[in-house]
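Below sits a lone chain in structure tokens, taken as the form predicted on its own.
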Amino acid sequence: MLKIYGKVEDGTKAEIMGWVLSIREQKTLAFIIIVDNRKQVQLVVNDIKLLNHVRQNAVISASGTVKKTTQAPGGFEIHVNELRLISKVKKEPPFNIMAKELPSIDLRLDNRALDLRRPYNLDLFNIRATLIRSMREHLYSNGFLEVNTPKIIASASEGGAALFPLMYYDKQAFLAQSPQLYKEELTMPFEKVFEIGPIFRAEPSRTLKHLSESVSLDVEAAFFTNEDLMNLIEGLVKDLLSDIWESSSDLLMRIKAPKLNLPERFNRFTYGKIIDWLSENGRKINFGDDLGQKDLELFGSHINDFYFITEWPIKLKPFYIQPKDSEVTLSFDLMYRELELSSGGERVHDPSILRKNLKGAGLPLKSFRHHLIPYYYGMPPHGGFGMGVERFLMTVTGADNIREVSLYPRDVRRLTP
């Protein structure tokens, strides 16, 4: 907490709580940088006999004067006439947070709150606050209505086995995978829906790009067509990164993200003609396979920039996807080079087409029963997507393992903290 009694301006009557990030000792005087607010701000101790028992990480209260100066963060410095101990650091961390190597992440997540204090975090954490601020700024001003679904559901989202199960009283229920059929229920009230929560997957892989909980926007729109889905996504996503880097350009550049390529318009690549693709450099893929990670590392460098894949095979579909015909859906992938950060298309709207699609994905007509019911009474054409919030924070600040933009990731091998 930092108090400023007047202008910032030399002279000026200071008072400061926060926590040390570093000390700096000479003969007669000490730097200290302290942290108020996720905010450094620099501290000049004049009698060193006031550093009694203050050490980094410790919680100090400081009282002075200000100096402008351009040498401190912030342009101004407090000189110190009186400082107090709060909190007193009792025990040796396990690493040092200002260290220029760091140690293993498995140890850095291991004392998170620690780990959380480095200033690459703070900066980190600032701009994913920004993104998410500005995916629901832009989405508001488009319209849409912010929502918040059950995240305890009694049956799959989309099928499959990738569920964490729970008693639910004398019920067994699952975490939910996805807001999927909540939002798309909530079109046929409200028309526009978003929502930003967490979403659960229990896939026992452990990559630098998976979590078993991680955070989600998802966005569903009566009347919009896949068309429209993919502009408002690519409109999304350029507000995304000019409102990040106009607002936290500082920020940005100094945990070294890259500028990302951003074509004036987002290519859209049918599934079938980058499996073609893929024959002509050596990667052969039958028609209805899945493209692996080396498929989509090689297609990737080759476009080095956002692009769709759209028209994915029925088969690699879950049953809500609206057919476009008799082998592919109306649907896409938002991809930046190799690493897909969005899915979405348009849905079935029909409930003959959805019993007979779940049907066809060998899945229980009983536990979508309640789904199944709004179908009836009128439910208009619609579409959406999810992004991942991580994964498109990972794409923002170059960060190469997920785990590094998750305040407290949860994986196959990590429960705590």
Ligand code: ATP
Given for the second form:
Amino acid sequence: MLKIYGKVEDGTKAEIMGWVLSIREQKTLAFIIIVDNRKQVQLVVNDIKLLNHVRQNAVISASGTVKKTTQAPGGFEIHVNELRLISKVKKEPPFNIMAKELPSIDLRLDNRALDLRRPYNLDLFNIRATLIRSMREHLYSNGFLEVNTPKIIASASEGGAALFPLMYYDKQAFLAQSPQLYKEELTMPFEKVFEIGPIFRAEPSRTLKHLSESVSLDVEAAFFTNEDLMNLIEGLVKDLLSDIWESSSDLLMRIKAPKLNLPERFNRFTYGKIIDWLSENGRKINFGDDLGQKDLELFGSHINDFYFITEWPIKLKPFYIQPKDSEVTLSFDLMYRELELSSGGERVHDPSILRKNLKGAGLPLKSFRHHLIPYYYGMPPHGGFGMGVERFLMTVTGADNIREVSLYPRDVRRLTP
Ligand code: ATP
Ligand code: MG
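Given the form predicted on its own above, I would also like to look at the protein as it appears in the form predicted together with adenosine-5'-triphosphate (ATP).
Now the full complex is given, and it begins with the chain already shown.
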């Protein structure tokens, strides 16, 4: 908390409360960097007796006068004449938040609140908040309604992906792996909807791009074709990147965020084209097999950009995806190099096809009884996509481990803090 009693000019009285990021002591004076509401402010202590037990991580309050200087963050410093220790450091911290050399990610995550004090993380999570605000604003300005769907659900919405079971009173329930079926139903009353919320997936393998709890931007719109959706997502990505770079370029530069290639138009490659290219380049994939990490790395480094993979085979997609013909679907994945950022497509809106697909996928019709109801009362054709907030943030910041961009990551080994 910073109070400046007047203009930011030499001699103006100021008070500040915050925690100490660093102390640099010289013979007769000391410089303290204090964090005020995520920004750094420099204090100059001319009487080092005032320092007493003040050290890195302590919470202090100080009062004094402003002095303008280009040497200090924000263009001014406070020359202190009163200093009070509010919250002492009671234990030696497990690592120095200002150290150049980072401790292991596990040690940092075990002490996450302390780790989040590192200037890198202050910047990163400011950028994350800007990204989410920008997603929201972009969709509001395109006429989408923000919704919240249940996270405790009675049955699997997609089949495939593994669910976390839980007890719901005396019944078995699950944590929602996506808002898929609800957002589809909501296109009937509301036409265009979006949700920014958690998705839960029991991902048994430990990878650098999967969390058990992640945040997803889910979008669904009546009357949108596959092409409309890809155009929407392309515009969204461009707007998000320009918003972030406009409002947070200093933060992005400090964390050494990469400058991303942003093509005028994102290339669209069919799945069929990609497996042909891969087989010409030494990786044989049978039609209908999923693209693995190695395949995506090879193709992604060849493209080195944002692009879409379209027309995925029917057998790789969930029951609600609209077929294009007897083999492929009206679907797409948005990629940046080898990383999948989003999956989407047109959906089935004919209840008889939906029932047939559910049966074909071996899913019990009984569990989807409620979901099928709107399909008998005028379900519009519709489509949408889900985009992982953490995946997008990895791309923006250049983080190579998804755990870095989640405040309190959950994975197969980590449930705390
Ligand atoms: P992947 O193939 O990378 O495991 P997916 O195809 O299973 O992802 P979708 O069901 O298509 O994932 O989910 C939509 C988006 O949500 C993905 O494109 C991704 O950005 C994000 N996402 C999905 N699962 C996870 C996860 N476990 N951790 C982080 N983000 C995820
Ligand atoms: Mg996907």
